[in-house]
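Here you get one chain, nothing else, as structure tokens; it is the form predicted on its own.
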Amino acid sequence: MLTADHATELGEMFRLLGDPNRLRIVASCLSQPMSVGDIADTLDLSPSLTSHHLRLLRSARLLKGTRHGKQVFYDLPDCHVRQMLTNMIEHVTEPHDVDEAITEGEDP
């Protein structure tokens, strides 16, 4: 059962991922850990805006940071977030037919 506290936390995670830039940041870290600079360059965002988004995503445990020397590399913290995001990306990128939404027995 989903408690009220867990529902609030989950809702906050989805709210954070509702921002296209934050969603793109998390998606960019799917294949490999990335530094702030690499994320900013890849997504054409300023480093300060990228850092701001990363702070929010880290606090929600959607990303984790690991320091290597002077740089911090960001990655997904566990398979749950990775799998959910991968499934949703596959869902929106797969071909779809409007007629598939109509179930048998319904008039078009």
Contents of the next structure:
Protein chains: 2
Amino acid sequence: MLTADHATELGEMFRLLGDPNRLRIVASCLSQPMSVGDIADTLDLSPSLTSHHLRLLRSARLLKGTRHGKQVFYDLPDCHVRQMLTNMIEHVTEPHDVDEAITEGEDP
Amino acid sequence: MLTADHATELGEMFRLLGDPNRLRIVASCLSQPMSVGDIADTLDLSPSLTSHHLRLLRSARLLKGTRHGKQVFYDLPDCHVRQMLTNMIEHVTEPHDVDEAITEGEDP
DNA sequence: CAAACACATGAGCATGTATTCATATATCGG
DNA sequence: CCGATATATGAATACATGCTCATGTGTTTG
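Swap state to the form predicted in complex with the DNA from the form predicted on its own:
First the chain shown before, then all remaining chains and molecules of the complex.
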């Protein structure tokens, strides 16, 4: 069972990954640490917006920032999360059929 | 790489799991199909709110609804998602240390 | 058919949040 | 120290979203 507290905690992480730009930011740091400027350039986001998102991701420990001189590089400290994301990104590239209707179950 | 479209699609799914009540609803359907009333009772949510959330989860194909007489039972049609969630729920019960600061990397 | 039950849906509100613009902080080169 | 570069932060705003209340739809039973 999932307690309300754990649902809030886990939900907070999913909520952060629920924004497309934030998800792209995290994804861009999956294979190697990325500087803020490189992330912003790669994803075509303003440095300010990128930094705002990075702050949220850092607060939730989804990303970890390491300063090297003027630049700060971000990467995923949690290998469990990294694996989950790698997995889901791979999964989302597969085709799937569409059916959102309520189906009828056969009689018992 | 993760395209913007795929980020939107995957992000949409994470966004839905990002609400604690919705996450609890999905989690409650992990082991066996659950009727709307049972979900609402178990999680102490109003039937209306439960149904609103179920509609969103159904639209995103995170849950599938099957009618049996007056009741509608919901469960997870995607075993990939089920496994991911089972995994993350298990993970969130483990302890973890707290460090959201920017750390200093050693000189090159 | 009518009443009861289970669920779905629409409107409305209060709150949260993604983005932008302006500004501040930190680090390095000269 | 000064300017330039890189990142962070604060305020303001337009928009999204969770929730409730009221009502509608579908299904079984009398």
